[in-house]
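In the form predicted on its own, a lone chain appears below as structure tokens.
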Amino acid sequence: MSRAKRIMKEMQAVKDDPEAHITLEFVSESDIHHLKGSFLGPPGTPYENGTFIVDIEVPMEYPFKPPKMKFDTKVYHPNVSSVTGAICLDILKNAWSPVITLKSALISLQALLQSPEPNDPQDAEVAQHYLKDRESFNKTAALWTQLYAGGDAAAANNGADPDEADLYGISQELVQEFESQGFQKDRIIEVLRRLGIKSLSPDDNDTVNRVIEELLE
């Protein structure tokens, strides 16, 4: 089967069954190449009411080789890019078979948002959050669905545009810590992101300290 036959085919599936809650178009008509697809983040995790857009490139050697794929909507996980989109998952790479489908990739993504991989991640500071406290990555992952998953973006934090500490789970209490010693808040979120820091408990000397070495270079 040509590679335009099977990709038509497997669009005709798509249309074919709605219940699953998954798009599958092309960006222009003229190219088969370039595809987007669409799917809903899974029911019972921070993803649950988003609607994940997903860009899709398509080799000239597909289905004997895996289409390119990454997330145009901005997630907040840890085998996602949280910057690029750019998604690890290894049926996307050397676990490709020939009887993949764009549609089943498609699943296969919305599956991982279910179940992260953070020992095996793509975004290292997103996997650390999701490592050391699972709470705290949850309500930023949310927060993001809202934002970026959900339609009205303003809405979803009532009118106001978000703030840079809740995007990356950073308690507020710690920036203003910071903040009252004299420090720019964007240069207080920059180092703790850097240094994978979230939170602190008032009595670890050593990593105020670290933080505070950071700022000062």
Second form
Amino acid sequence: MSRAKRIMKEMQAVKDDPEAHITLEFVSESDIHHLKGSFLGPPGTPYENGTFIVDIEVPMEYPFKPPKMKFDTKVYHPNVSSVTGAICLDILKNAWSPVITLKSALISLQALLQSPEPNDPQDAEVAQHYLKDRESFNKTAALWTQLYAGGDAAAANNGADPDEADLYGISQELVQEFESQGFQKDRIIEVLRRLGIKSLSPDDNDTVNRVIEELLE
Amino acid sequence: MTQMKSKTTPITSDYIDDPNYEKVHNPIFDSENISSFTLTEITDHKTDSGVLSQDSEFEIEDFAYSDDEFVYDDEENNETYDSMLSQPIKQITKKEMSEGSVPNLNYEVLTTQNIFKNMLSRLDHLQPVFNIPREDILLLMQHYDWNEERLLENWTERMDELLVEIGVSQKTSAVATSLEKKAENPDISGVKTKRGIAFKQSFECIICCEDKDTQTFSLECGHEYCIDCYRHYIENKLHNGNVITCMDCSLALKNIDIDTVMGHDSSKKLMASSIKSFIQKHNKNYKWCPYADCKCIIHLKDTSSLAEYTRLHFSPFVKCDAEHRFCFNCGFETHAPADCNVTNAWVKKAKKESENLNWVMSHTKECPKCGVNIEKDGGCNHMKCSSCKYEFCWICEGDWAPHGKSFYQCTLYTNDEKSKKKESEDLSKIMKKYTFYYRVFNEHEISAKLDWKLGQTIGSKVRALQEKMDVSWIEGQFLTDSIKILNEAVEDLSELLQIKDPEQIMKNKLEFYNKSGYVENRMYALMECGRDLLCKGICKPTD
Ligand SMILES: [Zn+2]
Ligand SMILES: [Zn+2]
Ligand SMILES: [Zn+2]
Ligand SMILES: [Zn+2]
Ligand SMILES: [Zn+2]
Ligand SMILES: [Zn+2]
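Form predicted on its own already given; the form predicted together with the partner chain follows:
What follows is the whole complex; the chain from before opens it.
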């Protein structure tokens, strides 16, 4: 029963430190192994002002085995799956130690948002974007933060559906160019995502042809 | 037919077909399968007799070669047998043949304990170089996956760093690693504690958060936790073979610490898992015996001869201490006369084809009336059950009558009938052929396993006989040896069959004759022995 005592103590430690802006709550009072945690996006990053909610499953062998954590909030980040929220972080796997707490793990996630590790990616498409065009990546990540993590501009956006191309950092001109050739917009975005192409220089005919080939498949 | 039989019957001893069989047939026992009941009787397992008797083998012969459905005429057989093995067998050139046969494999049979002992003796060797305690060298070797060269290289380059990195010694200024930990245990840094177990009253353990009178454990770093938590922690780490460190810093636990905390020699477990990962990393030279529960490891020091084996289409068969034979190259059980590529191709095909069962599902249907399996043989959807003559539509499985005049088209079915039919016929042919070979293969595999089991059972039964009954030691030993020798001779013979060059086969004609003659003699000798036991009334035939 040491697990229950430890979790209760960890909850208290989080409450005692409101400065950290971290929360930790049970999903239901009757189940101590399922929690939700949250933290603020690190300032000076595209995640600034976002609140990121993390689903936490505490295993039977906790704290000798790591908790299972994944983002509930959609995050655009090389080490987080943009679809499932799965996280690639060593301390949640083999580098786990019983001295690490749920709070320190959440702080590590915050640090991960601060400094991505694109060479050990969870989401290859996002990691490519990050490595190829940092500026465009930052824009997309900030857009996701606004849309999904309740960032500043969320209110300004009025809940309108975001443009699919913007959502994946694909240049509008590029999409329009293929649209003018008679292809469907969602099909174009799907192919460009699959090929990892966000923008193109106008004289790169090889790549244009490859995209068209895929579109004609 | 006979041609195919010689190709596909590598191991089984189908001596019943042998005209000489009559000569050794004992007239007293009017049984078609004397060997079967002899063996059954010796094993004396009534319930097992069905499995252990040779009966099953006769049945195999029956269905494999005389079931009309599975017989191929010779013409088709010749052509399809070659295309069956998708990897073409490279012809061996004359020059290659004249270069002689494959070199002997020089290997040793080991266990993880053996390997660990070898490592320890290496360690004694290295001690003068390192000039640190043995236990510490062990940590270094464990960390470097027992790779001496890499360790020595790093050791000469940056001795002190290495000792800190691997956790043999502490950083000179012991500082807690993260801010957070410092906040939780503000008084840890800088404190030097004694390594080992202590007893503390009202100790608050930060891992389990209990406050209790308890034994604790800590290394020099002073990261102290209750003994229960430490045990739990170590228990969870024993199986991956890595160096176990303090929960909060990189200081390493030595084997003696592990045993102190766990109260018994758990460090052995850790060492065994470390050796296992060593084997994993050196799997070119070390191979686990693939037999279930066998703990033998084959160590081949010089793997250069393996290329020669591959080139000449031989397979490097090895034998562990438990007499399991397997191929060092591919890890499958001995597969002579097929070489590794052919074996792999076959295994892959078998895997793929089992997925093709889906094909069978989509090309056969049960008759909606009587349930007999019917295969659709082309585009026509007007089906007629061969068993009950019920006529129905393939697509909707309904009675044919309402479909009326549109014999080839259900309202739903619009495809190019001609190409469909051709494709379907081809597939069905391939499937039939595959099924045929698969069944032959499967049954041979089963009978080989049964043979082995039979050998084992006979061995133990003979021992029992020797103890209980009036069978002389020599007689009993003879029976055991005979079976072993027979098995080995059969293996040798099938290894001879690995030779693929027709010319070479002719050259080796005499050897073939000698070997097969030898196998035959052993077989008769064995049957004589069994018959002897029957005559003396030591064993009795059963129904
Ligand atoms: Zn404890
Ligand atoms: Zn420590
Ligand atoms: Zn073995
Ligand atoms: Zn092989
Ligand atoms: Zn029928
Ligand atoms: Zn129909």
